[in-house]
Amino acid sequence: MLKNFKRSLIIVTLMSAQANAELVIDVQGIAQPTPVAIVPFGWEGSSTDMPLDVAAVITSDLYRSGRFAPIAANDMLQKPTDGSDVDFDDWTILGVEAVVVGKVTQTGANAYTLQFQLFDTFRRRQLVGYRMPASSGTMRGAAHRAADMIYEKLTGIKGVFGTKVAYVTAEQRGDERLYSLIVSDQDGENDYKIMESKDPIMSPAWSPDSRQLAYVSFEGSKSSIFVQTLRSGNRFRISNKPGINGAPAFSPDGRKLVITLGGVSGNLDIYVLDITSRQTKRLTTHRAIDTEGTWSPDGRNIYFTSDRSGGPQVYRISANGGTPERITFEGSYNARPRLSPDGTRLAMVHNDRGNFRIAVMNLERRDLMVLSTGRQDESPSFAPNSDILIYATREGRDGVLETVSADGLIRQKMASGRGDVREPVWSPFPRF
């Protein structure tokens, strides 16, 4: 076991032979779905068509929340597209506890306005009421903010419907194995490459402005930490010191990155690293393995695994240095901790019977709930809402990504068209 632990931090793990960023998603959700209509929105300008349907977006979002039920357009008996005009009854007689009406309209050469309404039809009442302007390129954004007001009113939860994802692929061209960075949409769409290298890449990072991410490359046969900025594509190398340099990982501040660092003998420690000065504080000098570090949302405390107890586990220490706390004690091996957003809950990659799966545990009672059910899951990363769980597994020789709500009810399997697609992280929520 502790071998495997120790090759999987050293070595990247060959991926298969090819890979696509498109993904296909397959929801599990919860056994009763609440049944809702996203009527289709109207439509207001020069042209025929309006620049994107607005209301497929909205549903594909609801339904693959799998907490909805969106009912087909065929089956409305009525497609109002402004308030004023929803009859109630109409949708009561269907079931249909929630209704969302909107309409698009064109305001100028590529300028447009969406507005859109949220009615409970039961208690015959407006929810949610409004507008935003859009252009052709940000309409997909603006209907996937819709999405996240409507999914926050009806549940209390925020949405991420907004937020983009981070992950790995690998394809096979020929003898060469190319491997890319890529950052799409939560829901697999508008995916585009960040890096390309026919050298490994590893361990992406969000910032948390969601602008730059953090990486590893193995350009020149060699470990090296780069951040790169999204927008200009432009990218520095942040750590290129002697051996191993991994694992890196922003503090909530986007000043600091911890990182882990192996130096000439292998032995690898967990260090912060100030992104401006380019300092390095040594945090861990324990003989064992130190890795994976990760922040708490408050910047106070850092978490990562060590094997100092025989076997990977989960430790916390001070981001000002100390003696570390070891976190997990249930099973032989918990190791990748990444904290969620609001602090309550670490999650972990578990070996459960000997099976690789992803846990989560409650930081204040300290039990573990294992949330997948694969052989040989990975990278855990929690969405900003702290409600859902991304990670890797795998589907015969292909890498798969799935998430999972963190209460292990709704499952989404987000498999690439082809290959081998690895290490995802989520953004956090977009400034707009």
The other form holds:
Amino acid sequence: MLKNFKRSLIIVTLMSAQANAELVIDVQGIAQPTPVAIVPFGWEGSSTDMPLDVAAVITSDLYRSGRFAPIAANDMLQKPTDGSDVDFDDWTILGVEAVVVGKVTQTGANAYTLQFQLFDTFRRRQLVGYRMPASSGTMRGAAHRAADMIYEKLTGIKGVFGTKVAYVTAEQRGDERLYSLIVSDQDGENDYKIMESKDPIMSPAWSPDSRQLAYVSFEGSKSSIFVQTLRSGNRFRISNKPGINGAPAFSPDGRKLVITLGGVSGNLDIYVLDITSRQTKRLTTHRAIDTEGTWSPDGRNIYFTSDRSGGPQVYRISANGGTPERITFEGSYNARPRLSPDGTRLAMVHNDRGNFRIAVMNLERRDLMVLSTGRQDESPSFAPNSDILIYATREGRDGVLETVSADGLIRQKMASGRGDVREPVWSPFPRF
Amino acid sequence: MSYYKIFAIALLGAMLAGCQQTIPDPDPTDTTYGGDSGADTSGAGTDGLGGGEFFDTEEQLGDVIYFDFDSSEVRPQDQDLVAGHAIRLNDSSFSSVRLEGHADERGSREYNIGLGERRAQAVRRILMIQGVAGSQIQTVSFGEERPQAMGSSESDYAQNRRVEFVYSQ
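In place of the form predicted alone, output the structure of the form predicted in complex with its partner chain.
Below is the entire complex, every chain and molecule, led by the chain shown above.
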């Protein structure tokens, strides 16, 4: 782990201005992001250019985290591609605390090796060196993986650059609205459509192995719940009861879904659906709206929204049933609970003096912290490292996605050219 | 929300429906029903009486009602309209209606599905109290997913908190 070395304020200001100019937009970072350098990667292969600018991907990841200020390539006094060529003085004089060097080597027609090394420039030692195979199709993923390893070494927090995000978009096409379910890398790249419909799509939820998404579709003007395998595109309708079928969320073991059913009488209650047997078990019976169930990471409890006390508040019930316990008391509106994967915090939509914003409650201290600043923010979802949340906010008439660190300090807007974007859900960690 | 209140309003609606004059009795001689509606509007007469046109009682019966913020109570001014639909459904037991409930965009989406459903169910209960068979009524809630007005002003929200009557034939 790096220490925060004293550095010239002038150099830092200059450098972050330059980083801003060449990188993605709209990052509100911490007051003093750590200056780092990601040297352009070397290339040893048959064509003139390497399949992907790996250093650019790593630079963008670290910059967008808000914790780092990567210096521009033009300001580098040397551009080594191998650790043995790193002259630490050339970096410490710039105030750079960590430097990444690496290269991509072609090993076959569509086979490459990506290697990188991370150095602590003040202590003059290597923090990590790693080499991995890649194809042109997996190179971006390999670059994100390298960024994850660098981020974890420097911050002690597991990186989420290699994870994905699913979200729903709505676009106006003439008289019709077209709804799409999209999966992309967490930085918005590599986006692809897994489903589209003229009827609304809602409430995507990842399976714990990241291979499937459950979601609600209104095809045929009636809600039902589908589970779709991403790789094959195969899907099956797992719940199509009369009335509302909504708000699916996978259990941590992936065997069950908590869902909301309304029935003919329209009384929304929480049910647990066994995916294999298709048996449902009813957990709540109140005539209020009970919906938006989500599992605790240990699988023992289900948190949900209920307006049994008047307005919507978050409640908790044992996954085996029992008496629900009210969890939120602050404010008139707390809905759509989502737990951090480490189980310590609960994110929700909170009415903050007339504005719907994302708030996080520390489950031990029971204090609520408002993290977002919009009027109509919704659908909070934790990154798998529990350190960042993604949610939807408004920009004009369209929904856009934003991320915020769980301490509220680092905020970032995700660019998307896909119309009205809503309901982002962060994937679990990938399994290598 | 009070069931008694809804019940009372529904009863009032039923009484109103019994004596109201706003919905004309269908007269088979000059009214076209269902799919033929509006198929021919040229209507140039051969007897010198000039142009006429087909019309349909359905056109006079509104097919959407609106709700106050955070409320699923049918407003007094909409009771006649709901009663009109009850009459229509009672008149033709083979026809059925889908009540589509909607919410404005504020707050969380699945909870808004619940609010839209609550509105559709409030209308369903009034229809059933007025004699419509449950099998003639379907409810669906689209929550905030299908707004009528796309903006984010109070008046847009007011247009989006609604129940639509959709006839399947």
